[in-house]
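The chain that follows stands alone, in the form predicted on its own, written as structure tokens.
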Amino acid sequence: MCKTLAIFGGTFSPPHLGHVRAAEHFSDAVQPSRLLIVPAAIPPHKELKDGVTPEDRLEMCRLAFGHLPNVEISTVETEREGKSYTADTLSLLSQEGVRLAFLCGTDMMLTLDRWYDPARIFSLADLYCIRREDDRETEQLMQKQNDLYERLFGKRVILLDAPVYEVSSTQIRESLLTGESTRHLPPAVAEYIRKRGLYT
């Protein structure tokens, strides 16, 4: 029987309850032998300016996701020099007899054809998406993109049916900067941020 390695990557600055719930639903859907949470070192499409270190993000991920079964917080990207490309990470994690399942959010799902080496991404893993928005227009865009991916790469992104949790790390960083509520953060992550004085 083929084992499944589930992979959930992102900046995770900071990891919030939307991330946690997405990981829970993803794990329930694919029943992996291992679930890897992979904080990116230098995301190609983002520039980190908040002073939070990769070590901070790794520790926050341990605090946020540590309760999940078979979970591991991976340093595969934070320890690699240069930019973190999903295609390269999947190639590194690929092994015979193991199915890769990769979770992405709405933004990535809608732009996969413009990522680095998308054909390799589709060839190496089954792709899953959990939506962060709950609107008809986004749903139609996702279906249109899936039609494109099927034509280009012969595969579609599997859209998981999960409750939408509308929050982003950007919104949370802005709230932390102004001293507003941290209700969208796991309590242990909120406490770590407070003790370390992050995002202020």
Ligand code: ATP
The other form holds:
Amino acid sequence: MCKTLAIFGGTFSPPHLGHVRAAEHFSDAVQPSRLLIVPAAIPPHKELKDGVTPEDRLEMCRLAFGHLPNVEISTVETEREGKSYTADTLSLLSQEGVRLAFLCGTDMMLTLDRWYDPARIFSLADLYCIRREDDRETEQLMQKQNDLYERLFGKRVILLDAPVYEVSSTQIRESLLTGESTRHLPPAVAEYIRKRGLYT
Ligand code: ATP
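Could the form predicted in complex with the ligand be given as well, to go with the form predicted on its own?
All chains and molecules follow, beginning with the one already shown.
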């Protein structure tokens, strides 16, 4: 059987329990020989506004995802100059005899056709989606998008059967800014943020 390299990319500022649950379900579904968590490059001035460096996001990812089997936190995008396109990252990671599986949430799944070079993304990887909301309207939108992807790229996104965990990094950053507590962070990440005084 061919090996699977599973890839979960995101800004992860900060990584939260929705991300962690998503990565766990993805890993269970695809049983990867390696699971890469890929924090995206963010323009330095944006990161510094929150007092967060790329090294902080990498470290928070190590704390959040470190328990997953065969996991590796990748610097492939944070170390590359400028904006990293998923199509280029997948090209870089593709290897003879290894299947690539790429995970995204509903918001990303619905816009894949507007990403840079979507045909290359669909040809290089099997795409998986984890739902971020649980309503009929979004479900219908996803089916419609999948019909479009099948027409354009000959492939559908595989929808994972997993419970919805509704939270976003934006909500968490807002809570941290106003000093509210949040139960949606892995405890080690919450502790790291507190010690480093991030997002304040
Ligand atoms: P922000 O609020 O800053 O936009 P975010 O919470 O959407 O951040 P990202 O780092 O942008 O988090 O997301 C990385 C990936 O994880 C994306 O594919 C996104 O759709 C997915 N994702 C984010 N939150 C969840 C969640 N609660 N459940 C499932 N997938 C999620």
